[in-house]
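The data below hold one chain only, encoded as structure tokens and taken in the form predicted alone.
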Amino acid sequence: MITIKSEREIELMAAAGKINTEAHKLAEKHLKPGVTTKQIDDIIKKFVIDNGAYPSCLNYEGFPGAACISVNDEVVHGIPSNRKLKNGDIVKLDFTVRKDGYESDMTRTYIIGEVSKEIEDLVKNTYEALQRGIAMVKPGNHIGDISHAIEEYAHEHGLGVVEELVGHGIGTEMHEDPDVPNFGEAGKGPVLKKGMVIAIEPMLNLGTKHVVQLDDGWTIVTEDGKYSAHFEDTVAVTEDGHRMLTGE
């Protein structure tokens, strides 16, 4: 069931939003060679739980790390480990903060020292393509228009749409109807409404779109092992538009 939220709630969200965008911009300051993955987590979780929210990847469903931490082919839900970052990564962070009851969501792909053009491009197209997908986000559209824009840039620009894996509404729970393909039909799927709350979120691959998961039950990888990059924002449906919950 959709669920549509009220102005408190919306401000809930955007609280929580918050702390998850600045917990994003401190993770990026420490984002160099040699430090491990599990170091950047720890400082996502105790940033969070210091501004008084909580880190809601943290044993969700038994994941061991405050956020996902995938690094070049892994797409989403890297657990985070002594593996060292190198020059020439990139690394996907993504994570949802809960505070007062109310959940944000947002991943963001960052580039570890100097990567070739191809990958670069990789990254700069999958953050454009969610803008393409934030854009259609009014009262009246449908989250077709999201999912076909997104689906639509990608493939202008070669990139793999990874389908097994989507956006989704979001509030009081992490993941709440409606799903948010990135690929689809304009004017198909839930008429867009003021008060949805939704996190868009294009996961785009240098090559193939298939992902497999690995043994550790968690981790998804891209079939073919070519970089895959990630990005994703919480967004509000308002009366004329939308507002953005993370990212700003």
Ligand code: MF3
Contents of the next structure:
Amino acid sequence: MITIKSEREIELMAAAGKINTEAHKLAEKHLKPGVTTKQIDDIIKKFVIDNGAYPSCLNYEGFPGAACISVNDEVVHGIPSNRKLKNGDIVKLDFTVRKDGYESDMTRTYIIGEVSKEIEDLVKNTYEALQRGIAMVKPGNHIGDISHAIEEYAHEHGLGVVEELVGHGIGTEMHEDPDVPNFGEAGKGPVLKKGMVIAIEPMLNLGTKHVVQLDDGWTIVTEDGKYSAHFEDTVAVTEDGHRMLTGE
Ligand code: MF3
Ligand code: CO
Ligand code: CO
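Form predicted alone done, so how does the form predicted in complex with the ligand look?
Below is the whole assembly, all chains and molecules, this chain first.
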């Protein structure tokens, strides 16, 4: 069931999204060679809790961190650990923040030190693919318009589009209807209406689109070991377009 949020609910989601965005900015300052992903997770957890909110990935279906922290070929759901970041890594911070009963979901891919042009382009193009998707969010458009815009941009740039994981509606629950795939046909799928809120989240790969899950039961990696980038924002449908609830 797709729920329509009131103006009041959207304000609450924006408040959750603001803490999420600020937690990203704080975490980014600490992303340097030598820092462990667990140290980053602790910084995020403390900041969110100190701001009267909850990092709702923590214990979600048993997930053991406040944030999903995925490095290089890890696509999503990386578990914070004693792994030290090093020059040339790319790291994805993906976490939800719940405040006053409402969720927000945001992901950024950060570059540690210097990477090749190919990897820099992967990151830039995945960010741009998200912008192409967001640009389609307005009343009367279909979910498929978002999906198609992302897929088309990814393929123009020779990137693999992960299909097993998709964006989603969001509200009092982290994952609500509808699914928001990163591939599909324009003009298909549910129609966007004022008050719908969705998380759009392209996961794009340098190589194959295929992914596998590690034995830890969480981490999803690319099948060929090539790098993957991920960006995500929470976006509300407004009267005449959309409003960003994260990222600004
Ligand atoms: N934030 C993820 C998403 O974009 C979900 C994380 S699953 C969890 O949908 F178990 F880690 F919480
Ligand atoms: Co997320
Ligand atoms: Co999400």
